[in-house]
Amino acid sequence: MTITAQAPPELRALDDEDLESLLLVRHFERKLLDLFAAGKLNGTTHTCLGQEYVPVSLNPLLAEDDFVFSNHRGHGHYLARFADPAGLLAEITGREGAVCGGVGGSQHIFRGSYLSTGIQGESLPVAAGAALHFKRNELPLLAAVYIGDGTWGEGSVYEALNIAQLWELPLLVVVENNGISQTTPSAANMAGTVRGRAEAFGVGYHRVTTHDIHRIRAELAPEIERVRHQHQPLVVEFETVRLGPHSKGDDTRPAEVVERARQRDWYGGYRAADPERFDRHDHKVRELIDLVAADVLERPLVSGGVA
């Protein structure tokens, strides 16, 4: 994908709550940087800065039961259902209070109708058979997985799109087409498009080149609807960015690439909606993460653990 100039996206002011959601995985995100920085975390960590929006659109529009399947790059996804970054920030450091006991770290959470892997086009043949749960038992639920357009070169992925067409299965494919798979440009991996490849099975496609929250609930709830009721599989590909590298110090864009993504980044344009509420809003949610970060770095590790 080529990412072209453009001015900071005219955005509708959210609510308050969509606003502090969004907020609340800018600054965990930004925190866990620092974190890194002053050599108080281990091991990596991949953000999803830029691309906070996503998840944000679509949690309204998942039931509480929907089974929704993240992946390596997945803070945003479960903050976004949870709203937990104690929870979170203690599992990644390992500490007591962690949402799967300090076990699965940054990747691989399990929390009720949740679960994120790091392995690549894992997730999908297993959504495909959540879906066929929820079918085979006649449950008004769906699967939603979540996977980057790198995902689109390991093969299980077009065999879970055959099966879920093929069965007529409840399941949602969300991507989130950042442009870029680790350190390669998508366009110099992939031949056609996501479009292309979900047709080219009868499934079910549409395309987000927005940041307006409402607009992308108003575009997908009936769409979804019909995944969930009419068991109609769905691709929707979200075309976005990302901010930051792959994991850390590992960005091999040209800084002016880097600089497009910026300018496209929903954090501006969110702001210009309404400039006093979103910075007493951000200042509270950074607020909270600073404290939230402070209680869970004094709790003890959890047995086992090394922070």
Contents of the next structure:
Amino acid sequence: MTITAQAPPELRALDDEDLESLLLVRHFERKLLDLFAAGKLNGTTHTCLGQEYVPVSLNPLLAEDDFVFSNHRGHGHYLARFADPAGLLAEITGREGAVCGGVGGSQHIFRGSYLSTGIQGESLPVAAGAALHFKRNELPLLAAVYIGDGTWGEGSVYEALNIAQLWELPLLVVVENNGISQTTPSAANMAGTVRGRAEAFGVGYHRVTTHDIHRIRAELAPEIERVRHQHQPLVVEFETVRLGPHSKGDDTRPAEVVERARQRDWYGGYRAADPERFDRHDHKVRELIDLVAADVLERPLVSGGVA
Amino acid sequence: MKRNERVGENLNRALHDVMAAHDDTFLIGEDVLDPYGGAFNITKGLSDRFGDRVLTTPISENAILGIANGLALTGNKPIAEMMFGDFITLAFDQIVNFSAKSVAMYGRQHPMHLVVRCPVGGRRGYGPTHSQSPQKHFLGVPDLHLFELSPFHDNTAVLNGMIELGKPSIFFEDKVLYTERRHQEGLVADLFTLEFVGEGPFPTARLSIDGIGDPELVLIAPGGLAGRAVEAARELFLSHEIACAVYVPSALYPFDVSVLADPVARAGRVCVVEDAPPGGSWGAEVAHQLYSHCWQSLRAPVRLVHSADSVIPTALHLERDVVVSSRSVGSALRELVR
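Could you please show the structure of the form predicted together with the partner chain, as a counterpart to the form predicted on its own just displayed?
What follows is the whole complex; the chain from before opens it.
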């Protein structure tokens, strides 16, 4: 994908809940990078800066018992669903209150019907299995799986799409196409298109180019209902941007490419929609995250062992 | 139960029993539907009887295991079939990184009721990519359990045991066994008395010669090698008057050496046989445990017998030189007592 410079699109103001959800992810990710820079985090992390609106848009379209499968870049997916920054930060830092006992860390979270793993493409066939379970038990539920543009390099994606269409499974594939896989641009990774891949299997396809959460929901609501009730699998491709590095300090993109991505950030667009209200919430959520981080980092380390 | 039941018939009946008993069991694999019933007929009758719980798939081993994982994750008890065990390499990621890791990597025990069935082994002339014994590649994966089909164990008990374990299991099935008769009562090979030692659904079969005190040798063989092991032990007794007890475990890994430690210590000489080539093998794992438990009592190094360090050729006369035979086991046993 080529990122072209464009003015921030006009975005319609959000209600408080959506705005705070977006900002929660934004400030959580920023805090993580700060903590890394300060030497307070171990291992690695993959932030979703720039992509926060994707799970926030989808959240009300998904039922509580829909099974959501996330990936290595999953903090936004988790926070949009659970609004639990303390549990996630405790997990990432191995401290008490960790949502998975500190064993899973950033990339391996399992809570209710939400699960993430660190292997690209692995969860597509797993999600197909969960979708089969829902269909067979006549539950009005679907399995949603977040993947990236780079994930299409994995054969498991194609095996699962083929079966999902053959067996008419309620499977929703959400592609966060940020145009880059770690440091490799899509142009060097993908022949053809995501649309062409979906169409090859006869799987429904929808492309989202806007950051406007109201519009995204209006576009996707009927499509997702078809997945849920008519068991028609669907690929939704979000044309999005990754503002930060792949993990910590490994952004090899030229400055102008990163700058062009920044110009497309939702943050400025939503601020422009209602600056006073935006700043008020921005300040509030930033303070909340500061407090959460201070609290979590004071907690004792998890004791280890699997309960 | 019929005395002349074949091992494959017993396994097929076990699948029928388990699927009838549990509404949340699934059978998923390639070409498993009736009237074909799987490449080795082991799933015969299941799709006619259980309908949408028997799922035939495209040629997609990764997805077979992925879907089985998704079913297990949502509380079902899937049984996945690899048409040939060799193809399990295509599902390695799903088994090692998802089935097994999901048990503990989320900070609490999460049961994964999942069985992967794998027809393995040579002696059918299927050649290098359809004859392997890949057990060794799955050794030492936390929470992954390995079992092997035998001509002695009742598969309903074994299959129920695996499916209730709450940990993913791989069941290695020597494909030559499918058409062989099961042994249940009476003498095995006109000489050996069959008993089971150890607790639970996975006891170890013990074949010993009546009226002989402590045997001079212990031979440990997984189910696929049981026939060749018994034949070698029989020949050793009839031709050389050397008594050898044969132990056939059902559970390969984690391997519980406790039921073997005492008889091995008393005999002082032990041989472990398997169909895989040498190097990082199940036999080496068993040998290590025997050294740890029986070091003071061993009178000779633990003897391992493998197939040759070679691919498995297709031509019968070439394959014969590579795979383990009762003769190669017999000569290893004779060297051990020398």
